[in-house]
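First, one chain by itself: the form predicted on its own, in structure tokens.
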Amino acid sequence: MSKIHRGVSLYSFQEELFLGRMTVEDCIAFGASIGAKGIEILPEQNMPEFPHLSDADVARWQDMLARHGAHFTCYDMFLDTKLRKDSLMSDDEQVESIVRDIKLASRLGIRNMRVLVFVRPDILARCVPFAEQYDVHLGVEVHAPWHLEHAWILRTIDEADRLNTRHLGILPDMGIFMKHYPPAFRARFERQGARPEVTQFIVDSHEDKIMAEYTIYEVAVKMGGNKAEVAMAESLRHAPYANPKRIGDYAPYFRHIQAKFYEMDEDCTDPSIAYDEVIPELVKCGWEGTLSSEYEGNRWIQDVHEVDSREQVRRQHVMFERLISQAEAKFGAKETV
């Protein structure tokens, strides 16, 4: 049996949840029906009782999961540092908020917490004793434009090494492996007035991995880019292609992956994110954890047709099954990282 498990973030269904077309239980039931039994939850969005869940509330959530043969995999925390207009949260208040989330995650039976990338390593170091006590891994989200070898991310890894803890590390978002510019992005910018010859230039620049600032300058200054064209060029700042071959070096520091995607083709392939390179590396190094679907394509298509998050997530899991099976046939079983 594969060491790589499949799951889904409830964030994937944000369109249907917002419009009232699905309930949280509908999302959980659908995930379980396609083998994505690990549920990543955003308590502030998905739990009306948050942050004051009673024991009865916790029991209701656990009963809901059990009805569908599902389980929680990750708790997405938020840190409202700007809660007050006149001042930011103090360091002590930040620690208090994170510790509150650690305790709630533990009560819910969740062992992984997605930590926002801006949370300072020294703040997290103060939370590590609680993470160890409640057995919750604090994974700093490696989200574009950051990447696995960004100095800010390496600070967290250095802090985990200094503390000699297995309860602090990272949590990669697969948006950092954007090998090709997403067709859905291009189509949206063209609907907003970007000229095809300019969008092709931007796509070609991304394909050649030209530094974003050069492309922005070319589009804005030399090509006289309009608002949509400049915005498309600027989107390259958040479209990195990290080297998939390095993922094994960092595998000991993460237990969960946010499997970001923007669109899946009808043949169940991702036209932009290099899952066909990442998943073999995960299998090769023996990584054990959950690939948690995070569909964010709704905002790129909702102006022209109805969003079907379920079909998009389903296609991604067909791809996952195929790629994991192929990689395991090639590399065989490995010791767990």
Contents of the next structure:
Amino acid sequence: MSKIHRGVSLYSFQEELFLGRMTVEDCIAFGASIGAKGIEILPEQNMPEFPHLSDADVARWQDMLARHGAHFTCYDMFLDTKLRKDSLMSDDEQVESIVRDIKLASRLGIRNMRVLVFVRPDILARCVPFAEQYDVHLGVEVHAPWHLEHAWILRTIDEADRLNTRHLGILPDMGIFMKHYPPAFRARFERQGARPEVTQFIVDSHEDKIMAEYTIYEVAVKMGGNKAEVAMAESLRHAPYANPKRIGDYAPYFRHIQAKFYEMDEDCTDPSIAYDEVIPELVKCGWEGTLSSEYEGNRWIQDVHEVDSREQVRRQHVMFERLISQAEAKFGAKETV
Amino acid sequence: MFDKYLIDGASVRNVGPADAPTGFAFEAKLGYYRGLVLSMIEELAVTLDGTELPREAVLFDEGLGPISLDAMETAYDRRWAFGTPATIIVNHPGGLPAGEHKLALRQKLRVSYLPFPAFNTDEKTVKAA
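Alongside the form predicted on its own that was just displayed, please also present the structure of the form predicted in complex with the partner chain.
The complete assembly is shown below, putting the previous chain first.
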């Protein structure tokens, strides 16, 4: 039995959920049908009763999961520091909001929380006693353009070390491993008026890992880029390729992964995110946790294509099975991280 | 992320007496992948045939009763749920005259983790039912 479990975030089905073409139960049933039995939820998306869930609401979710042989893996929290127009939430209010989420996660039987990356490490430190009491891991989302070794992320790692806790850490979003520029992004910018020779220049610059600011200046000033071209060049600021070889160093700090992707090809390969480098590193270091699909391609294609989130997620899981079994054949299974 | 789905074009109707409408109304969704407390919805700007209508003319109702945009700023206990239509009512004496009109909606959201406000826009060609 593999230590890498497969799951899916309901975020993946946002197009169909938004349009009322799928219910949350449809999403769970589909995930289970392809072996993605770990379900990540966004209570503020998927639970209309939020934040006032009754015991009957909680039981209804548990029954729904049980019907499909599925289970919760992760709770995606939000923190509305700008709830009021005129003043930011106080530190006490921020802690109170996060503790509310920890308690709700615990009631739902969820042991991982995706913490938004902007939440301050010192606020999280104040939440650690509650995370320990309720046994919920607080994982700061390492989301592009942040990356594993960004100084802001290292502050959370430092806090976790200082507090000697296993309940505070990170939660990597695989968008940080963007090895190739997503073809879906390029196609959308071209439909918005970007010229193919300019988009090729931007793709080549990303392929060469040239720092974004050089490319933006080239496109905006030297090439006289139009609005779509400049916007595409600026997207490079959010397109990092972090070093997969560092995964092992940080593995003790995470138990869940948001497996971000923008598109899967028909042959079940990802043209952009370096899963073929990431998954071997996860296996090699003996990491245990869930790879939770996070499809975010809908917004790039919905202007011209019907969105089929199920097919996209299915293809990603075919890739996961292939890469996990190849890596396990190569490295074997290690006992502990 | 959901711009083109915000306005339900088929829901547009005049409100008030049939012979003297006081305005029009339509159903719309929040262009965001989660629900939001109303206080963080800074603007629901309605533009009719290229003219933006006054902020004071716009009312919002997610099911708990119509509320002005100014009152929404402190509506901390009301929420616009994900993927759920709410009614936008616009005081516009005479309502929509017969025939096609361009109706646009711009939503300005205060999303805490973003350094800037988020804007969503949709425009549809509509007729009052």
